[in-house]
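In structure tokens, the next block holds one chain alone, the form predicted on its own.
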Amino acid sequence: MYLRIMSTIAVAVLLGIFYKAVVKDSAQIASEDTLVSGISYPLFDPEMAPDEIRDQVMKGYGIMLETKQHLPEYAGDKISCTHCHFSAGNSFGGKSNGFSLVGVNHKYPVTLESGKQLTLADRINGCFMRSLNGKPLPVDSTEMKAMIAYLNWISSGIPKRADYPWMGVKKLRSNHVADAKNGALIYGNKCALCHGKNGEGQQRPYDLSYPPLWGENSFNDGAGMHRPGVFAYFVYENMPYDDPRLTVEEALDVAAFVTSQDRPKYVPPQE
């Protein structure tokens, strides 16, 4: 047993010497490089970025991993953003990598139909009073300036477009009417392990948290996941953790189950 231990350990080094040695200067570091619909970008380690800005990318990534640790007077519930958006968001969307934020940075500011230009800081307060059930961080706030410079860093190695096929959320194609009842089953046999009996999930260090799905610790009725459609498409492509295997009809089931049971309520700020 101990040789075996000391053998995974010294694999473990000889990786770590090898990822170093292979690592070149900070603008072009890469852990990955993937093709999507035929868009070539790669993924970049936020530790790897230039001196003058790692600490603020650090920051922000460490907010987007434990975001109620970090930020506990604004995040009101238990859920981080990398509980939707996994790797904090330093993916390649699809199966199994949650919501890519890849590219987010290139698509604000954007002016709404009402003539409103909704920019980043406006973005990421969207999912702080929705999402995160909590209030909005103050645009000029150190927190604010990190999680936009983490976006930023992960984002630099991919041209500004109109639109990036890894993000967002697509419509699931079924003539399939969604049933909750069944999709109460289901959440019981497949998904109430990690997530809890009651939709309450478990608190663990963020690599292996689970969050709640309903209750006085989840997202509230005017976030997005609050939606079917859009957390259909999330279970769809994300669940069971890792290991992603539900139909499209099971998915829309068990939206139609979670989105029915009880949570908080958005309560717009006030102007």
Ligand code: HEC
The other form holds:
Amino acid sequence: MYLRIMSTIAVAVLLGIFYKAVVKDSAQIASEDTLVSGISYPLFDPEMAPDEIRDQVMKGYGIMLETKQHLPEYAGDKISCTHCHFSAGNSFGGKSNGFSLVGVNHKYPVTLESGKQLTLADRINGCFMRSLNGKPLPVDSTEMKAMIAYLNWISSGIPKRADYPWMGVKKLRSNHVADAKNGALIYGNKCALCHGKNGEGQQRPYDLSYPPLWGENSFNDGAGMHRPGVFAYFVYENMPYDDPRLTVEEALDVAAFVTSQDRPKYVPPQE
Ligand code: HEC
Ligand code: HEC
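Now show me the form predicted in complex with the named molecule, since the one above was the form predicted on its own.
Everything in the complex follows now, all chains and molecules, and the chain you saw is the first one.
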């Protein structure tokens, strides 16, 4: 079984891509396929990671699902990675799948305009400091290594490319001028039931929690999600959670409303 998995992976690496026929052969590790430009890629289940990396992959997976429980000193708010990167990033984005992280390891390191190299660990820490309103995790900590092992594993079926069509924030096309007042009405009608009247969210111990959207337990004003365009795109694709069907105009209005509410300020870490 293990040899078969490894040989399947080897084939994938050799071909650079997975064709449907190859994917069928790896049905045990690949839970779902997506068709991108006529090519089908598998998703790799964390539970099916080979023995020698399985514990590490599962630890990374656990951190993505319940970040504060695992890292109370580093996660400042009550939002976990999976609340924005649905299924702990193990998805192909699009409607109802949040921000994908499949293939993300291949995108890093990137060279910034300043000439500085940004590694995957640095990028993860970007989300810790802003989306989780917390502190950067030491890059050589077992937790950071576990998250990277997890991201590497879920990207196993993806060839290296400069970018991936299922990743990233797309701009919503509209000439509409966002109206925060109308956004407040939409919020009351379509969001408050789960995220709370004051955006405070709801912890549900035995079920999916509803993360906070503003206030002291939410992402800070340095987060990508605080930018109205990013928020609107995310919400247009993914919210309301059980039925994501806002119009582009409604998404822009609710984004204008939520991003105008109080939230923590981003404080850059002291060097
Ligand atoms: C409040 C929402 C939110 C939370 C919570 C969050 N992220 Fe993100 N993350 C984003 C957004 C927005 C982006 C930028 C997406 C883009 O531009 O493609 C991003 C980007 C990333 C990227 C880079 C993706 C790329 O395409 O280069 C990584 C890696 C990442 N996040 C990991 C994490 C991890 C790990 C956690 C938990 C510690 C986390 N994120 C928590 C919103 C969030
Ligand atoms: C049926 C309950 C439900 C409704 C209604 C709902 N959401 Fe969500 N929302 C969720 C859940 C659950 C998640 C986290 C998903 C996960 O963990 O996979 C989430 C995540 C989010 C996030 C990312 C995490 C964060 O804290 O920033 C944003 C932003 C968001 N919702 C905005 C909205 C907006 C705006 C509306 C109304 C248009 C809305 N939601 C309606 C359940 C809901």
